[in-house]
Every structure is written in C-alpha cells, then in structure tokens.
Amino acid sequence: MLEPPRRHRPAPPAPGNPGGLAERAATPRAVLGLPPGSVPGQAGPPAGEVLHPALPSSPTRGREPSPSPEEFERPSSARVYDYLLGGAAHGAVDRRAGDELTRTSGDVVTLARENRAFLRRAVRFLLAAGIDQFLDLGSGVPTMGNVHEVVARSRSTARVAYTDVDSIAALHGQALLAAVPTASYSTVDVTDVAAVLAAPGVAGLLDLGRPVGLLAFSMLQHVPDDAAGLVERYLARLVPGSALAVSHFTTDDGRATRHVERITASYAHGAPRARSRDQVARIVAGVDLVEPGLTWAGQWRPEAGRPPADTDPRGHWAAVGFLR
C-alpha cells in the first residue's frame, strides 16, 4: 500500500504569495503581439463550441497502473520533485533523496520552484494565445500548481492529458483527477510516441486535428539519447499552430553539482542527463520561439514586480514556440 501522505515545506512562501509563485490572469493577446483569432496559422472553433461533444462526462483515463516492487523501493524523479515543491504524493524513500539533494545542493528547492513558476507562466501564455488543449509529457504528480490548476485559475475549459511512466505517480494523479472531466492521466512511456497518442486518456480527450500545446517541463533530461528526435516525432503528428513549451535541466551555470548526478542515479526510471544550451536549442529547433527565446527559466517573461536578477537560480533552460 502507498504510505500515508506527509506534507513537506522546504521553505516558507513569500507573504501574500501562496507557494511562493505569483498567479495572474492571462495576458491580453495584443500585449503578447499575437494576431486576433486562435493561434498563429490555425483558426479555433467559434466561442462556446464544445470540443468532442460525444465524449462522456468522465473521459477515459487509460489503463490502471500496476506499480512494480522496484518503484516502491527506489525514489523517482516525479515523487522527489513533488516533495521538493511541498506536495504530499511521495514516500519515505523519496523524502530521503529530496533531503539529501537539499543538503548537498542548496539551490535545489529554489530550482524546482522556479521551474514550476515557468510552467505556470508558459501555460498562461499559451491559453492567452488560444491553445485550449495540452499534452503534458512526463508530468509527474499533477498537483502543486500543475497545468490543469493553471487552466482552472485562468477560467478556461482547456483540456489537459497528463502522461508519465511512473505508476505510483499515476495512481496519485488518477485519484486527484477523478472529479476533473477536462483532464486525464495515462501511464505510458513518453518515448513511445504512437503509444502516447493512442492512449485512451490522450486519444479520448484531445483532438489532434486542432492545435495542441505540447509540454515537456523538466522531462527531456530523462530521455538519455535523442531527445531532439523525440520532440521532432511528436511535432510531426501535430497541426500548424500547435505549440511547444520546454524546460530542461542543465549544469551550464555550475550550480547543479556532481551531488545531483550521484543522488539521482538511484531513480527508478533513470537518472536525469543535463544538457547544454546548444543541445537544448536543437530540441526546440522545430518551432518558432517567442521572445525572449531560449533563456533561463526564471528569465522567461517573469511576473510583474519580479524582474530577473543575476542571483536567480539557473538550473533549467526554457523556451516556448509555435509550429508553423
């Protein structure tokens, strides 16, 4: 059985800012520099049109995950990340790994929060651009300000298909989303593009004949080989006007140390592989990037009143772009 959840707060949030992350309404299209309508190159449905009118009120969420003993005995990226963010979907083995990461790499909690803040800003941007359906690759546990929560706070009815290979994270995810008809969680290996797109929680929720926001937040570092080729295969299945949002772990600024590599080597589904800016640039080469292009996660369109500074954490490269 799963261990009873236990909450963790690595650091107190800023006053008046729950979770330390600012929430704002979606930016008006004119401010974004985008044309009227849906997204560049693709017209959306008329206002009020219902997507997939034949879908049942509770979309299929994919096959039920069956965790292996190894998944309980070893930490996972998804659950350690949940712990660092202050979530509750993790066990003792994940807390031990998270505590060791915090002791040996003091910026790790800040890096995790900065990456989640980028997720929120990127999703709000895409919602404002007209994207109303998202495919989130390697999403981990869908809580602590994840995509469907950003969608809800933006008063959107956008649909969100979460995917991850971690069966324990999926159990938590499917329980969390049981009462959310516009979101699904599929237990599937994201390196298998055909399997992901055919998963009931994806195929039964998203319309690939319309623009999709393809999301890969701090996930592609778990693809050991050709991450750029994997993204290219996904983009080849999407229509023009679709979008890509990526953040990727890096050691370019030197703050992510060998301790991170040593601790994460025990992850059940593979240790992360840091990539350089040039390598991440190849991953996002298939889309037209919006300003400010490929930059540090904390410097991608920061919230008003929180300008980037030289002391900001720099553990993830980040970018958002559109498929033409």
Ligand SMILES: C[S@@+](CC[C@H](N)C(=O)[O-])C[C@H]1O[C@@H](n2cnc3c(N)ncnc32)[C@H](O)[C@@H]1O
Given for the second form:
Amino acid sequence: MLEPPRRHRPAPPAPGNPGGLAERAATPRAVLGLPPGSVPGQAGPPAGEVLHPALPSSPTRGREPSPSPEEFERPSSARVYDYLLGGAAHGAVDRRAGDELTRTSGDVVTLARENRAFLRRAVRFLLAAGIDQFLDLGSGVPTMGNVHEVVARSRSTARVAYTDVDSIAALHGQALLAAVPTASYSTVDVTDVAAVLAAPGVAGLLDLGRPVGLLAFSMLQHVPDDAAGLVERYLARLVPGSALAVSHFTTDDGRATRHVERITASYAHGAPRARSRDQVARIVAGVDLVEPGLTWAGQWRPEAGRPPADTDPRGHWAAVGFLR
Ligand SMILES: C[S@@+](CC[C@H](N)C(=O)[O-])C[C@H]1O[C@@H](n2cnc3c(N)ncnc32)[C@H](O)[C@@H]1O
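Alternate state requested, the form predicted in complex with this ligand (shown: the form predicted on its own):
Starting with the chain above, the whole complex follows.
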C-alpha cells in the first residue's frame, strides 16, 4: 500500500518569508547532510526582498492528479527515486524496485544523490546569475532538497513550476506546496510542450516574456524519441537570457547499471533510456554552455572540499547553459 501524501502543516511564517519556505527546507537539507544557511559567495537577495509582485495565496495548479489503479501497482521513477534519496513519498512496490536496484546495479543511491547535488549547485548558480523563475520538467517529489527548497535556502523568492506525469508524486507535490505561493505542481506529460506551457500552474506562475530557467534533471532518459528535439521546442518558446540545466542518465561509466533496464521495465511511466555523452551533447546544443561544459554530474562545479571521489559511480552527464 502507498502511504497517503503527508500534509505538512506550514511553519509559522518568518518575518519577510511569507511562505515559510526556509523553514520547510530545513529538514530535507539536514537529512542530506547539507550545511545550514545560505551559500557562501552565492547568497541570493537579502531575506525579505521581494522579486515579484504579490502572488495569490493559492496559485492555480490545474487538474487534480487522479492516480489510476495501475499507477499504484507498479513502481515509478519518481517514487523509486524518492526512496533512494531517503524520502517518504513512495510505497512498498517502489521500495522493492529500489532495493533490487541497490542489490544488483551498484551504488544507485550515490547516483541519485550525485544527481540531486548537481540540481542544487545548478539552481544556486542560476539564481546567482539572475534567473528568478524556473520551469522544472519531470520534477519527481518536491522534497529532499528539490528546486523550491534550494531557492528558499538561497533566500530567493524565485518561482518554481514543477511538472510531472506521475499522479501519485503530483498528489504529494500539491499537498506539500499548498501553502507555498511561489511554487506550483502540474500533472502533465512534458512531451506535450503546448500542454505544459498552458497548464495553469505554469502559465499562471511564470512570465515567458522574461528569462526562465528550464530544468530537466534526470528526466530526459524517459523521453525515448528525440529528446533533443523536445528541448529545442521548449527553448524556442523562451527569450534570450533563459537558461537550460540538464542531467541525463547514462551507462557510459558502466559500473552501476547492469540490471537497471530489466528492473525499470515495469515502471508505470516508461523505463529510462540511457544515452551516451554524444547524444546528451545534442540535447544541450541549443545553448552556450558555461564552464566546465558537459561533464559528469559530480564534476560540474563541485563544492569546495567536496569533490567526487574517483571511485564514485558516474551515472549522469550534466551541463548548464544560456540561450543567446
Ligand atoms: C529520476 S526522476 C528525477 C526527478 C527530479 N527531476 C530530480 O532530478 O530529482 C525522473 C522523473 O521524470 C518523470 N517523468 C518521466 N516521464 C515523464 C513525462 N513524459 N512527463 C513528465 N514527467 C515525466 C518521472 O515521473 C520522474 O518523476
């Protein structure tokens, strides 16, 4: 049985932090062993500085997610990933798949953490570069240091529109974000660009006339055909100065992925398709990449004192760039 979404009672708002965002971010970061406080050298605007006009207290989120019986019976990428990260939004079927991956396919927990740590660094980097609205494709469960939590810890009020096809992850997401006016969660298939951009949680939250950070962390492997073309279609709708951050599952490293294909074949929303570095390079070809270019996720601007070990498995190619 899957646990129902945990309805967090929002912490009392701190002065200058109307959504109580920083407080809500504290627990997951502590779980991940992340340092408290803002990022040295990359602090966002001072707490309380408002970047946007006031938002309605409950941004529109679009259609209510309605999980099908099949979704409950099969593991899903969103929920297995949540399990690997130590989250709480998964069921027994996801734990079984996650355990089997861990048993047979090497250090998948490290792969998941490596990807999540890249997300954190990439979002901080984009905030420091002035991006203050994000469209996150295939978001998974918005906990365990996901985008709006990184935004909050950077003391920014940047907006985050999460999207995912997984109705159960979306149920958790909408419950968790109910009191966060700067974030929304839309249940939508990201291969339908028009549907994503028209979703009330996206269209009602983001201003496409201004730069947007388009995020696709460990999700494009779920787009079996022409992921590069899909990203191109999104970029065509964004203004210059917008950014793209991508991480993509790969088997190029070869150490951690032996049984992944078999185990993930039963995923509710499609199994991942690993791509090579050259294939991922085509996906990010539409933007000017910042240093160090396309690299292993763990090696993209690692935090001082926390470089990846040579022995760490490498499961994602990663890059960040800007639209000219
Ligand atoms: C490995 S998880 C990554 C989650 C998150 N982006 C992260 O990096 O932490 C992949 C996510 O992509 C989602 N996904 C897969 N296919 C999708 C689609 N066609 N449309 C929207 N989301 C999709 C899955 O449901 C899952 O939440």
